Structure formats: C-alpha cells, structure tokens
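First, one chain by itself in structure tokens, the form predicted alone.
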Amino acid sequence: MQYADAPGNPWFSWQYLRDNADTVLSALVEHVTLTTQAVAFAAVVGLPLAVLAYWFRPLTGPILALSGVLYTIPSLALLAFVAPLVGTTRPASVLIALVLYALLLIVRNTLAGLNQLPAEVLDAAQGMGYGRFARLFRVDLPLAIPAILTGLRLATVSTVALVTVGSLIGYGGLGDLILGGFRNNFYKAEILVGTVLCVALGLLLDLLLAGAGRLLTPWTRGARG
C-alpha cells in the first residue's frame, strides 16, 4: 500500500500504527531477539578470550588485534561476505557479523577491568591459597564487573543500531520498516516508527544493564557516596 500518497505524508499517523501494528510487534520483536543473541553469543567468546590475555601476556596482542580488525571492517563488507557463506535467507548471517563487532567491545573492557584489579587485592588472595580458577571467579571477575558491564553496555547499544543493516538481506528488525519507508515512496510514518523505537531500544537496554550493574556491585555505591 502507497501510504506515501496520501495527503501531506506526515512523520506521524496513527493510521499507520492501527494498520500495521503486528509488522511493527513483529520487527521490534526480531530485533530484540537478534541484539540478545548477538551480545550473548560475544560474551561467551569474548569473556574467555579476555581472560586468556589476562594470564597469557603474549596472546594480548593478538587477541585484541585480531577482533580489532574484525570491528574495523565496515559493516555492508562484513555481511556480504558472510550471508554467501551462511546463505542469505537466514539470520544467522546478520547474527555472525553482530558477534564479530561485539567482541572487541567486550574483550577490551573485560581485559581492562581485569589489568586495573589492585595489586594488594591479589596478593592477599594468593596469600590465603587461592589457585587460578578459585581467585578468577571469586575475586577476579567479581571486582572486574563494572569493567564487564561497560563493555556489555557499549556491545548491546551498537548492536541495537548494527542490526538495522539486516534488513538488505530482511532480517534487520527494525532496519526492516526504516528501509521500507524509503522503498515506499519516502513514508514518513513508517520510516519514524522504525527510528524511534530503535533509538528507545538502545536507551531501554542501556538503561536496564546499568540498573543491573548497581546491582551487583553495591561497593561501588558506598565509595562513591
């Protein structure tokens, strides 16, 4: 339907909202699913990547060179040449390029918050018997979560932007009504819904992983007060 033919095409219609709202639903609900699943899927790459660089000094290099490359290729480059490889019907395509660009993100901020723990922290935890895996995940990790979220933070808002490029191949979520507005003869409507929600998704996400960041590091609360 040319919806652009209407008089004025205004950037808001409600008409549009009442016709369309389970495309809408559908979008948003896809571009959820592909940002949760992307930042999911880097984390569980990204974080034991980060504490291989944290005990092995020598695979720093590599491991923040290789994903940095990877955040450098521009994205349209990146899709195009894993959807032949994945096929250009699925979203897998669209969610190995999102993993790819998320990992740098969380593997920087991960390795960081790991490098800045304070010395006499580890000391004291060497001290009282803790072997590697016991001082990781009891004192390590733990004291290196505001690091963590950050990068989880920064990983999920670029996703939730990243994921509109989806939509050259139809799996772009919210990408998928932007793009179609411009297809439609320049829809206002249906290009500002799009906008809109996406930019509320990334502040909703963003807004949800600080809450959780208060969290599950009180300490933080009581030295900044």
The other form holds:
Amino acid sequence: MQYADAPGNPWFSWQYLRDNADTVLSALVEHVTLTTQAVAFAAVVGLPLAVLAYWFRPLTGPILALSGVLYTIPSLALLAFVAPLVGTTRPASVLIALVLYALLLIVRNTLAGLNQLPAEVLDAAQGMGYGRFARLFRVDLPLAIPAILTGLRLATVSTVALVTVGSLIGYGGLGDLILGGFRNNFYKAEILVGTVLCVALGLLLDLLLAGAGRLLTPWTRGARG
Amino acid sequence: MNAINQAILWLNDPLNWSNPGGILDRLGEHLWISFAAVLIGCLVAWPVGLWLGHTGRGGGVVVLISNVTLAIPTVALLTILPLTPLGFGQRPVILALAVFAVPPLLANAYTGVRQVDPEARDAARGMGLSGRQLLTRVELPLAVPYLATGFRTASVQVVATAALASFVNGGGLGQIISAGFGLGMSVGGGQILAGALLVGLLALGIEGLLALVERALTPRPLRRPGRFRRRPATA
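With the form predicted alone in hand, show me what the form predicted together with its partner chain looks like.
Up next: the whole complex, starting with the chain shown before.
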C-alpha cells in the first residue's frame, strides 16, 4: 500500500486496477444494481401517482408538495432517518432513500408532460369513443413519453451520484471506493477510479435512456432531425 | 420505537447543545460553509449567466454544465479537493459546495435574461440605450424573479448538501450523523435520528424563509403565478 507523502501516489495507476479488479467490479455491480432498482421502483410508484394527479386535479398540489418536501430533506438526513428504522445491515436502507429522491423528478416531469398535451388531440380521442383507460394507454402516455423520459434521465443521473452517500453505512457502490481511498491514507488512484466510473456510468445510462427514447418515439425523429 | 426515544433523550441533553462540537457549534459551521459557498457561486454564475443571456449565446454550454455537474457525486468532489494544493479544512468544502450552487444560479440567470420580452428590448434600443445600459437597466431588473428562484434553489441545495461535508470531517450538522454512525446503531441510533432531524429541519426552514424573502423582494408586477414558482430552469 502506498502512502500520501510517498512519491508514488499518482492519481491514476494501472497497478491499482490490476490488483483490485475484483473489488472495483463488485463495487460497480453494486452501484448499477442500486441505481436500476431505485429508478425502477420510483418509476413503478411515480407513474401511477402522476396519473392520479393528472386525473384528479385536487391531488396535484398535495402530491407535488409531498415530493417537494422529500427532495428538500438532505440525502444524508434521509439516510439517517431510514437506517435506524430499517436496519443498517441491509442495502434496503440506501434503496429506500434513493427511491424517495428519484420519485419527485419522475412525478414532476410525467405530470408536466401529461398536462401539456394539446387539447385537440384529447378532443379527437374523446370523439373516437376512447374511455379513460384506453385514452391513457393509447394517447396520453405515448404522447407524454418525451417528458417521462426526461424525468427518468434526470432521476437516473442524480441517483448514480447519490448512491455514493450510501457508503456511510457500507452500501455505496463506487462511493465505497472513493471514501475507502480517502480513509486509506488518501490513496488517490482508488478515489479517482471510483469517481471516473461514477461519472461515466451516469453519462452511459443517460445515453442509453436517450437512445431508448428515440426508439420509442419514432414520430419525433423527423421533426427534430 | 427505541431509537426515537433515544433521539429525544439526546436532544434534551443540554451538553449536546453547548459542548465544543455540539449542536450550536455545528450549526454555526453549517451556516457559514453554506453562506460562503452560495456567495462564491453567485459571484461566478450570475455575471456569466447574465452575459450569456444578454448575448444570446451559450445555451448549450449552460445545459452541458448542468448535466455534467449532476453526474459528479458530491462525495467524490469533497474527497478530491482536499487532496489538491487547496489542502484540508473548510476551504475545499466551501469550493466543492460552490460548484453545486453554480448550475441553478447560472441556468436561472440565463433564462431570466432570455425571457425578457423582445419588444421591451427593442424599445430600449430605440431609446438609444447601449448594450451595457440595456443589460443593467432593462434586462437585469426584469430577470430578478428568476435570479431569486435560482438563489433559493441553490441555497437550499447547498444547505442540504453541506451535510455531506462530514464525510471528510469538514464540519457542519452532518458531523453529528456521521459521529452517530461511527458509534454503531445500538449506541448512536438516537444521535443519528437527532442529527437527521436537525439537518432536515434546517433545510426546510431555510426553504421556507427564502420563499418568504423572495416574495417580499419581488416587485408586485413581476410576481409570477404560483404554479411556476417551484420549477427551476435546470429541470
């Protein structure tokens, strides 16, 4: 192990990567798992919430206010609230905190997308005899895909960054590398590997979602070039 | 719940408030770090944002900065900056937090100037105002509501994120939570909950306070309808 004052404490070293490939890989896997689980849960809970707020206007205020309050609470505080109640020996504590954060972004963007649908389209759907659910699945949601996707992308990128906070209780994915390096006599190579992988993962997932969006909305492609 | 009782007990101990490194000390650190970070953020982001908005260029740059900043984990920046020539202590923490204050400030300053009615801009030009006068006398005042929204978003974000400074012993209320986790769940559980409560209340309190200040400072004709208030330009 190298020390902070030793001449050899470079920001990047292949040696570190070769020696610790297993640790890095498992941290990466944990990071990806936590992120995808959190975003998936948030989408499963958030989309119906947004639809409820869209159908029943009086619910819009409370739902947005609740998720807004959740978003104001610092991530560390939220983790600290959840951990003593759920237990720190499980990644579930981190997951719950992450889901609560991703929720707001998904609900807010989905709701904005649904509320901005052109009135003529909705009238046409009404005229074709679509019921509430048929219209939702065949007209409203497909047309709101771009907005929903914006929410998903924001939620994903910020979740990737937030996962690192979980390393306080030992389930932080790449954050464990970053903090591990800091505690380990400021081992710069470990810190940088964690950081770079984190940023790269965020951008990669963002690109994947953007690509999925293009596939799902072929009608926007011609217009936007 | 056992942990909740412990938290109430912990908060009721006057020594936990007044000791060195107690709640009052940490609160002072927290507020100072946040204030300095937001101040630096404003000094950097507002001139740049207003200028980019004035010239109408750089929309892509603003979006790019917001996206990249979103992807950088706060923990990483807080960890890396002390290892640079900045050294340890509060300076790297303040700088790291200032980085996270920039996107909302920048985006709102840019949007604030861009949304000014082109006719108002043309009228000012017609009256013979120079580009500089146009910016300071017409565009800046009309952008005030956006600047205020950006300031509020940035401040609340920074106060919330400042809790993470405890990862690198940077001080602030987060230190109480970290210390609790260090003690282990059975001993420190109450302290963790108490710290979470303090940090959460501080963030919500600042949000409420700034909302009131924003409302009081914005001239009545410029007050936008309520449904737009909560939507920062970054999202």
